[in-house]
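First, one chain by itself: the form predicted on its own, in structure tokens.
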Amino acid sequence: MDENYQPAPAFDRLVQDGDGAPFFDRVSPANFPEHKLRYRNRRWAGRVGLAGLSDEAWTDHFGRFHALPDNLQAPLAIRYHGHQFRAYNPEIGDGRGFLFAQLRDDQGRLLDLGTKGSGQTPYSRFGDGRLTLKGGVREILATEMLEALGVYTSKSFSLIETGEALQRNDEPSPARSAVLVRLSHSHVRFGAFQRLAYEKDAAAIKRLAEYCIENFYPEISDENNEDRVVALFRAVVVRTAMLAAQWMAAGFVHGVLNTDNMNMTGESFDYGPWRFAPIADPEFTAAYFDQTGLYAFGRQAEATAWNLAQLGGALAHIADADALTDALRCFGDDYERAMAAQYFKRLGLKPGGADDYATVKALLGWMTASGAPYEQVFYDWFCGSQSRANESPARDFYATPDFAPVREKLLAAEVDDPERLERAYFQRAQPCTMLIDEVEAIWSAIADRDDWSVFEEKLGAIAEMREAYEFKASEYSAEPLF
């Protein structure tokens, strides 16, 4: 280990004894035939002290999963419930994962290593427990992406082909397996709050709630309980309003916004049927079984609001239900504000004040109605350079009479470092994307050729776009955001 690897197992001490109830259960990693390290991610490896490891010892700890020092010595299966699709699911957790350590990171964030395809456990219903390779390479793409256009989410840590044959549905079959790592803020799902309110387990509440505001939010007050309980539950609220902000500031469809794919940190994580929208697109779903939009582009938002209030109906058990309530209502203009503060950030504006929401909604509107290219747009109005909008391949969308007022707004704004725009990744001229038929070239090289090159350039290009921007979406700090 590095000497700045910092263990920190906390999970495992809800519980007294060895038995996890109600909180997880210790579980077993799969034995898989083979291990071919496929990607791990040298950038977050050295922020936690683990970029000393071989690949012999990293294949040991996140293929075969033997414990890493002074650190949670079995995995744990988180027990949670959730809504999908808005229907109450009491059988469903840590099916194909587990908590496999936690450590601190070099902010002293208290972090997870969690995983996905690494085998049954009691929860896998009528699963195997494993992953598609072509899984674990898209949720790569998303992540790396994301935290690229500013969103905070989980970082893929790393890629191990297993070697088994998977028969699915919705992929050609048999199809290759993979176990991945996932690093987080925080493994406790909205989910895991509605399981014990299920069970009516009022004193594990508690406990789960006060683990929370220890390792997530510490500057919470604690005046008495009850107060600490509405305030996480507001931090919570506020933390989801950013992260839907971020979500459509990216262009970006999640696609499966069930209660146990949203966490107590406003981290986005858990990527199945993702999409990036190709235009400003309300109506744009990700899911093919998505056949309502219930969870399309322009309904994120409410999504998360819906689920924001099963959370506060399962903490309703241990504090005030109208002060929940109140907190709750806060989220429509806390939406607003991190819309202006996100949509900004990605034009490399600065905030000027209360028209910032109008001038968010007049880019959005003209986007909607105008089809003009999604992720073109930002990069062309990067910093406000109408020179660089002027010569890109998209100019004549702004030529149009219904541009004006909207370039009227951009340019009227404050720029905020134009410095960045002398960076290579400007001198393109175009944006690098990932839209969905990239995604699917990526994967047929290696599909029929097991060619990773042009995986590695994405990556590459994606880095480079990531210097160039420094939105740090990956820091968090315990400060109010508003």
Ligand code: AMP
Given for the second form:
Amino acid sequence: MDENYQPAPAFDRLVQDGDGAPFFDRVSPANFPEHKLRYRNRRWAGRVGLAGLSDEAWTDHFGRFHALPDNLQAPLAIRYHGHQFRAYNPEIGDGRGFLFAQLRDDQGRLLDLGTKGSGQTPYSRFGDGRLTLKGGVREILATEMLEALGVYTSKSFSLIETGEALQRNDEPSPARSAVLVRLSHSHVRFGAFQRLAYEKDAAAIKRLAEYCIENFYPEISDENNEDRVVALFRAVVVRTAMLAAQWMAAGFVHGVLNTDNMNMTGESFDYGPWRFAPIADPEFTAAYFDQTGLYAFGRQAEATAWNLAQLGGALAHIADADALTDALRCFGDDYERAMAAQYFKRLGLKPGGADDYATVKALLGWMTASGAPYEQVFYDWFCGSQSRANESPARDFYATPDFAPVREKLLAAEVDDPERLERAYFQRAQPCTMLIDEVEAIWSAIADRDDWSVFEEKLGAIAEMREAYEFKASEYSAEPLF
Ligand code: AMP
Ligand code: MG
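Moving from the form predicted on its own, what structure would you give for the form predicted together with the named molecule?
What follows is the entire complex, opening with the chain shown before.
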């Protein structure tokens, strides 16, 4: 371990000794036949004091799940329920993952190392507890891209191929297997509160709420019990509105916005059938099984607001329902402010003008109507650069009369840190994108020839983009966002 390794096991302290009821179950990892290290996140390992591990030690911890020093001694499968596509499901929980360790980063944030594909648990139902290698590769691509584009997201920490042959309906089978470790700012899902509410366990709801306040929202200072819970809910509403706006500004469709995929810290996580939108089409849908477009690109704010209402319903067991409703009622305003802030950030413009949201609405309306390529527009207009837009392969889109009022608004705003345009990334003709054909091409090289070079090259391009934009999507501030 490096000297900045700061173990901080906390979730197991929710219970006195014995079993983990009603919050978790102690579980054992699967015994995999093979361990091929495919990905190590060296950047984030450095920030949590784990960069110095040899590949062998890394594999022991993140493939065989030997406990980290002074950390959780056994993995914890976290208990939760959730609304899936708006139907309540009391059968779920950590069915193929567990909480492996907790530690602090260089900002003092309490982070979790959690797994996906680490074996069966009491919540696996009929599932094998496994993750396909393609699923792991896809999660890495999503998280790297989102972090670079300014989304507060979990990080992919490790991916180890495990040598099993999996049967899947949505991938050619047998499919290669892997175990992923993610670094995230809590794994407390809205669904964890829903489960405790379902069990009518008000004392446990209170304990879990206090865990969230103490570890994620320590700035909440109300002393009255009910006020503290309302303040917690209000904070989660604000963070979640920000998250929905971040997905929009990134052109990202999460795909499965069930309440068990919503984190109390407002961090984006759990990437299954996600997609980036090629154009600003509100109906663009990621998951093939989302036939009605419930979680389509343009419905993500509505989906998160609905999920917040379910969280509020669970918290109503321990706080005043009217006060919770009032807290949720602010979502619309929070979201507007978040949209203005996030789109201005992506455009390299300084926020703060009274017309910011009007500018964003005009831009999005034009993008939707024109079908201009999503990522290219933000690349071309970064820091309000007319000259770069004139050189763009998309310049014809900007020559139409419909664009004129949008251009006027973009050019009227003050630019933020335009020296960023000098960086290597902005010398390209086209931006770095992650459209579905590119994802499939990265995967095909791995599937057909075990060629990881296309994947590595993409990660290199994303790193260049992250360093150029410098959105610092992971700098977390306990201060209120607005
Ligand atoms: P997700 O759609 O990935 O958020 O997962 C929803 C629920 O299904 C969670 O309780 C998962 O743990 C569970 N699950 C998904 N895939 C598997 C699997 N292969 N084996 C066991 N449980 C799974
Ligand atoms: Mg999930």
